[in-house]
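A single chain, nothing else alongside it, follows as structure tokens in the form predicted on its own.
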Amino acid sequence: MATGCLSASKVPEVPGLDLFRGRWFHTGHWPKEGVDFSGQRVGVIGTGSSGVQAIPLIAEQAAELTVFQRTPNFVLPARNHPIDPEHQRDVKSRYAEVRQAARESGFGIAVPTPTRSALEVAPEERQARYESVWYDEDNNLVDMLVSYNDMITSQAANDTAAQFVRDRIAEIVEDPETAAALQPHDHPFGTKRPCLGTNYYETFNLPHVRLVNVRKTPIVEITHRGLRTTQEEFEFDDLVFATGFDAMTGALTAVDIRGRGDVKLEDKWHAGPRTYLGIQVAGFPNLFTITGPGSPSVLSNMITSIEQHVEWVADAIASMRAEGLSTMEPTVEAEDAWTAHVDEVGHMTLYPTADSWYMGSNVPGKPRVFMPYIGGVGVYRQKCDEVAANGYEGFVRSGARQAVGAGRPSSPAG
């Protein structure tokens, strides 16, 4: 199952969408031909990563843009620019070293491992570090998180980075009320996906752009002309839903996957996903999940993690073929132990304190469980390698493999 962790999109649970007479779009299913918003009155719902990317570009075209925000996020400037040729040559001259460092790192990105607490350095030194991340043209998504070794485990340490970003928002956004609404206070920095944006906060200084706080005035319904909050009616030509995804499990449970005893995967996971290594599920033989729940997955450089999973699964299948085996699945005991470990490690961090899609909090009725593994990409890789080296410890591998062509059904329906 290479179905992706962020591919099952969702629209808000607000009635009336079928009544809307204008155009509507979801950022996860954007038309290939693009969309022209020139001269349009546009409403954007959502200020997560997709919204952060879309809002400044829509504002360049729209006559009026209204952004409906439930939860403000921490947005760092992307600083997109052509890569310096000398920098390219340097990286490519040591590609093997860089890629190996990524494989052994915490987040799957080759960055130095921090050794000091944010609280043990002088405030001036800490400020200088955060400024270097904010203004560095070559910054990346995790630079702030890896500034110090306790950024995701200590609230006090995390607060230093969170306040730094809030201060930058206050500097950029001219209207004090709008700036305050854009400053996150309800979750630690990084515990909801941190975003990289281009002119995101600056966009709210434009005279035709308005921010609506739907925590104060919730959206009641979508109407044929636009939408209505508890305090106001809005008319739009276009609506854009930047409302995210049923992350990590949604694309898997959307398929009617059944295991032993005709058990549905969706039913197996009714209280939250359970896997062994995020790769297999007990009772579902030969079902492999690429970057599934219980693996570093969305908390890593996805390319690094996808490569590791694909290589591991390919090796496991090759091993079964070499030994004449046909079936592989984890034991319940291995699955229980790994699921408990993922939960234990997760709760050593600040991640479970946030209502995030990491926790399934954006989907009504979805169990609140911290789904990815935060023990580190390198540590996780070592565990997977050890399991394989120990004869695929925790898995049951059995059955004689049939010859090619043998036992095939007599009709496609079989």
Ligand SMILES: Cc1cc2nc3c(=O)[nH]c(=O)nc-3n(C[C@H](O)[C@H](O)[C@H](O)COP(=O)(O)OP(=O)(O)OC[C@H]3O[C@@H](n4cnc5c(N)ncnc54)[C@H](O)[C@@H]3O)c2cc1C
Second form
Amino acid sequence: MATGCLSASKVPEVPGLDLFRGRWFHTGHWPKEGVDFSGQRVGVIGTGSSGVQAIPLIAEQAAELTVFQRTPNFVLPARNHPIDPEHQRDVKSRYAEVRQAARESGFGIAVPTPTRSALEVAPEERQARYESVWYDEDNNLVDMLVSYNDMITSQAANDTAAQFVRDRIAEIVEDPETAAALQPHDHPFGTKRPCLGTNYYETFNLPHVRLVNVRKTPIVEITHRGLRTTQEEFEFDDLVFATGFDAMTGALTAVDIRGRGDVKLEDKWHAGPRTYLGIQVAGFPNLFTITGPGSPSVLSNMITSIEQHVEWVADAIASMRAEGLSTMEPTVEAEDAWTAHVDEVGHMTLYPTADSWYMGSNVPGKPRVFMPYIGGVGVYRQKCDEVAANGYEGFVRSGARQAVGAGRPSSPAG
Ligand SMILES: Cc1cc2nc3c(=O)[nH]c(=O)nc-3n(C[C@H](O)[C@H](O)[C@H](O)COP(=O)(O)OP(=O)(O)OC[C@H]3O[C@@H](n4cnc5c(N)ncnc54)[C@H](O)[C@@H]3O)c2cc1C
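Return the structure block for the form predicted in complex with the ligand; the form predicted on its own was the one displayed.
Next comes the full complex, and the chain you just saw is listed first.
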């Protein structure tokens, strides 16, 4: 299954969408030909990664734009720019080294590992570091998180970065009430996916852009003309849902996958996903999940993690072929131990304190479990390699292949 961690999109749980007479779009299914919002009255629901990037562009075209925000996010400037040729040459001249450093790193990105606490450096030094992240053209998503070694484990350390971003918001956004509504206070920096934006906060200074805080005035229903909150009725030509995804498990459980004893994957995961290494599920022989829950996946540069999984799974299948075996699945014990480890490491951090899609909190009824593995991409890769080197420790591999090399693999035992 290479169905993606963020591919099962969701629209808000408010009634009435079928009544709406205008156009509506989900950012995860954007029309390939593009959308022209010129002269339109547009409502955008959602201010996560997709909303943050869509809002400034829609504002450039729309006659009126109303943004419905439930949770303000921390948005760092993307500072997209042509890559300096010298920088390109440098990276390409030591490509193998850079890629290897990414594979061994915490987040799958080759950045220096922090060694000091945010609380042990002088406030001026901290400020200078955060300013360099904010203003540096070559910044990247994890630069703030890797500023200090306790950014995701210490609330006090994290607060220093969170306050830095809140201060920038207050500086940029002219209307104090709007600025206050855009400042995140309900989760530590980085525990919801930090966003990169271009002119995001600046967009709220435009006269035709308005922010509606749906924490204060929730959306009650979508109507044929727009939508209604507890306080006001809105009319729109277009609605844009930037409301995210049933992350990590949604695309897997959307398929009616059944394992031994006809057990549905969805039922097996009723209390949260259980996997061994995020790659396999006990009772589901030969089901492999690329960047599955319980692996670094969405907490990493996904290209690094996807490659690692694809290579590991290909090697595992090749090894079965070579040994004339046909099925592979984890033991329940290995799965239990790994799932407990993923949970334990997750709870050593601030991540579980946030209502995030990492925790399943954005989908009503979804169990609240920290799904990705935060032990680090390098550590995780090492563990996977050790498991393979030890004869696929924790997996049961069995069954004689019926027609080795005959072209068609035998079907999984079930
Ligand atoms: C707003 C946003 C920002 C992101 N930013 C980053 C980032 O900065 N860095 C990063 O590394 N990653 C980022 N990601 C994550 C991104 O999803 C992955 O990097 C990358 O797309 C994952 O590739 P994939 O092939 O695993 O999954 P996808 O690209 O999601 O591909 C999965 C494919 O499977 C298909 N599929 C799903 N279910 C079925 C089915 N039942 N039958 C047939 N086909 C099916 C889907 O249609 C899709 O084509 C971001 C994602 C989003 C939404």
